[in-house]
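In structure tokens, one chain follows: the form predicted alone.
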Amino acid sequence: MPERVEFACNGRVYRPGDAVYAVVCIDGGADEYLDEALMRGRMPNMAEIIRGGRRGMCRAQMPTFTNTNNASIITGAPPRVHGMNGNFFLDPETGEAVMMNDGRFLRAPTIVAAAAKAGRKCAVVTAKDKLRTILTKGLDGIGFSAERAGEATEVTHGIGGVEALVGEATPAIYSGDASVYVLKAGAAMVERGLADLLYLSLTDYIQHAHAPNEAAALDFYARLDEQLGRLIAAGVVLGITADHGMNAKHDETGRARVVYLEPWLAERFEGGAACRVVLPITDPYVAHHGSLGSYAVVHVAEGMDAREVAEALYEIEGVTEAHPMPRAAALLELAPDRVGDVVVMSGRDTVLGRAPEHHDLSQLGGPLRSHGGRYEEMVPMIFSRPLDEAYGARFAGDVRNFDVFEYTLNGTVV
């Protein structure tokens, strides 16, 4: 058994017990789905899970995006600590566009990463490879993503014959395959030892392709449940989370809702044409959304007041925030210097855009559906052990998604 060991890191301490653990990001997990799944008996496992544990609802972090929430659970804080406000950012010191897709963005330390030096036995594992780096920094142990398991090696990545371990090639990143491989793995390094403390986080192709109630998803649901039920089958105490939820951003007719920004700019002010509108939900995987989010970020012209502009945005339909960047930092818990001047939030099926030429929806797997704002904000939280008597009168408060392993690790009664 894993020896009790004590760790702090970015203001919390971790207290885990002799038990293996390990925290699964469901990305783009709405509730909606594990309701349809559980309602239509295709989670058993996770039905098992909830009857002996704990389910609720807590925040994710603003915005709703993957890179900023998967920092924020293996960081154990907001942006303003960490600093990663999105996928996707306007560097100030070189002017350029560029996506946060390295650790060297990060400016936390991780709790695996403590842990490991601890004395945990720790792995983290993602769907995406664009989160690896940012996960694993200062890690040492075993950090390896599906789409790229093939290449894991010992020297790089902590371990090698990965796709011997998992029985399995390499999946496509486009598909269910990919978050279930991730499962997977994590119950195959447990299974056999290797991992006693572990990340383990998903990718949202479903949810961007299928709403809860389509066969795919269901599946796919139970796909995930197969995995989650070989974890505690190993021994393994579970804490599950989402990174953002997930919504429709389409008429009846399955027409994209978008707001295109810079053309409005041009059009409503003086000297518009030239402020830089950049979408931080941005990233390598153009088949899930088409860089179309809820949330963007508004750099003015010379001249401009950022103030007027965020006053002004509210005349467009479909914005339902818009804050100047004092205030949006704040507001939102981000670091100011990778803000912008103005961020801007759009409702329920209404998503952000630049200009219709920046935006291919052809790749698109079906009608748009994206994340990013207020909407997809509220995300389950899942406990497959009963919380002790503190943490069980704090889950009844504002609980944030980046509590899972503080709730995981200090909470779980094991």
Contents of the next structure:
Protein chains: 2
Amino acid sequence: MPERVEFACNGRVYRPGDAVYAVVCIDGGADEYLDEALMRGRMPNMAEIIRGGRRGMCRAQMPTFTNTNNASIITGAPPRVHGMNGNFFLDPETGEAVMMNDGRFLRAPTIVAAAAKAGRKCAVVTAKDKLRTILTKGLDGIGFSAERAGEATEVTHGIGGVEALVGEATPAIYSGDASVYVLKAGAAMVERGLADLLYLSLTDYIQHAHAPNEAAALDFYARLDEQLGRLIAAGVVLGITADHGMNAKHDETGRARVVYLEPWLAERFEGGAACRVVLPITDPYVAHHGSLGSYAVVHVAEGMDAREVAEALYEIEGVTEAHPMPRAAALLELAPDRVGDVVVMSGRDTVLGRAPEHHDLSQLGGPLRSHGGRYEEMVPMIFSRPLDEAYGARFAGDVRNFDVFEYTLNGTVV
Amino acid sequence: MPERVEFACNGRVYRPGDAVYAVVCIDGGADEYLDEALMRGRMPNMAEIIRGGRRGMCRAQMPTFTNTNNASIITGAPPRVHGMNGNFFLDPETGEAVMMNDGRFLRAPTIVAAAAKAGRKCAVVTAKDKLRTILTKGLDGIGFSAERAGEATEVTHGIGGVEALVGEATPAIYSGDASVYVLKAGAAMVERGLADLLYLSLTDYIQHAHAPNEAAALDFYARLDEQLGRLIAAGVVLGITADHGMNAKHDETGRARVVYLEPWLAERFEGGAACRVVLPITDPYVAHHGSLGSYAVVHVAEGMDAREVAEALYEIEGVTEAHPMPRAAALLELAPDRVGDVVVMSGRDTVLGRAPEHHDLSQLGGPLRSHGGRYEEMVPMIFSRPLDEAYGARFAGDVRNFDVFEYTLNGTVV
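Having seen the form predicted alone, I'd like the form predicted together with another copy of the chain now, please.
Up next: the whole complex, starting with the chain shown before.
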């Protein structure tokens, strides 16, 4: 039986019981995917989990990007605290765009690192390796990615022989397999007593490529369900949420709806050509979204007024919000030194780009599906056990996806 | 068999087939209510409808109020076209608050009125009588409310003897019965060949009072399900959506989270005490929400700058958006002459009020649940038949709840 411990992290106190706990982040796991798969009988284990536990909706962290939300979930805090406003920011000192694919950008300790210090056997498994380097910061435990499962060693990752443990070779990162592999690895570790507090973070390759009612999405969720069943069978208490939703960002002919901000700024403002647009969704996995999401940051040119630019951005059809700093950081709970001058967001079916030449849409596997804005903010949260009275009452309110560890460890009746 | 007709309304062309069609608006029908009832086996007919048809999410019209969205659904257009920005507006000529509970405020023809002119046998049934007077404008057909079912006569409502037809006395308006009665009346009319194109609009009494996982909500949805099954058995092609979602607007102790705008304005701005706040959720059904929703309009005092007020409103914790006119009207597609100076919206768990003395929270039946803002914008849309290829492709995009008549009449495969 896992040890009963109590520990604090970023202002919250965690009191896990003597059960094995796993928090699962379904990357791009919009609620509609669950609805479709559940109604078509493709997730029998999830149906059982919900009937015996609790299901609801929670609010993800803006911008609705993967790094931002995974960092929030694993620290239990918004970017104001952990610093990961996106995958990318423009360093104000060097003027260079910096990719935050590294633990050194994370400004707060993680819940799993704190749990490990307190005596729990912790494991973090991600699909993408970029995320592992952030999420395993300070962790005295197991941490590896499906993408590079074969490279994990006892010394560097707290575990070796992952392929043998899972019984499968390292999967391709552009696949549903990468996510299934994360859950298989989690289940295998629990079955062998290697871990008793896990964070399992999937990839949204399938959701970027397929709508909820498509066969490929249903098949993917059926495969996830099989592994969720395996985790439940191993006695794991599950907390399940998502980093962001996912929406079609194209018209009915499949053509992407993109607002290119740099040419617009150049046209609209004298000197506007010197504005620089940063797209913090940008990451090495370009086939997912071509760096196009529903959230962008404008660094205005010398002498331009950020408030005036924000005001003008509302003239663009498809723009839903535009906030100058410092309002942007206050409203979205961002780290103010890593934002830029103006935050822009677009609608359910619209993405924001720099200029056409910066985006190679031919790399996309199909019509653009993406995220980053407000319309990907509401995501599911599910527990495999009922919540106690206090957490049950709180669950009616404005629950955040980064509350998931607290609810799972403290609030579930085990 | 109903006649095949073609007609136009507000720029769209409708081509219903020879089936009987009914559009159902589940007032306050947040998707979570369906999820809970479906997962607990309380909506077997809805499960069948979804498996044989199509389910997805769509975007309601802002502000997410009942009159606004019912007017949008029945005209197929935003308030910019039909004029119903809310239940209430401040008449700029008289300076008086005017309740828009009357067809004379509706500036656009309705789809049902146009269908009736083209030869279809149309019926509009609402739970609340206030809504009937708006939605039956220009209708040569049947139109009555559950609230005053007993008062309907052939001359005034296109039908008499409703209580005999339904087999039940007029229900209480503060009840789930009022909604069930609407569906019963619709089914009875179809069964007797009295109508072949129906709009059935429910009331959100239950959703204001109960969270999705509460027994009263589950029982209510089970009762709706029974009548949906009856409509399906009568051969009706169903399109189902909601006017708005519903969220808890209180903390974990049950205390409402209210931002009172008038005292804040008085404090924040010199002369701010002369600002007037209008809450367009206000209606005669005060037990639902005490006039507290997540959307408010500020009429600024003489000499004050609306842009400056909007900017300042972001200083309030819980305020998510503030837009001065004319941006507010452009962004939300409102009738610009019925807005006011600044539109304010609040978060998932927060409502906006005038001042404490204007809101009697003791009239609420329980902890406040309400709507009006962005977090009640996404609602379900369900069809009992598959969509054809063209509408199926469009359904992946930014579908609006007021597209429901077009999808149901033109896009379902019957």
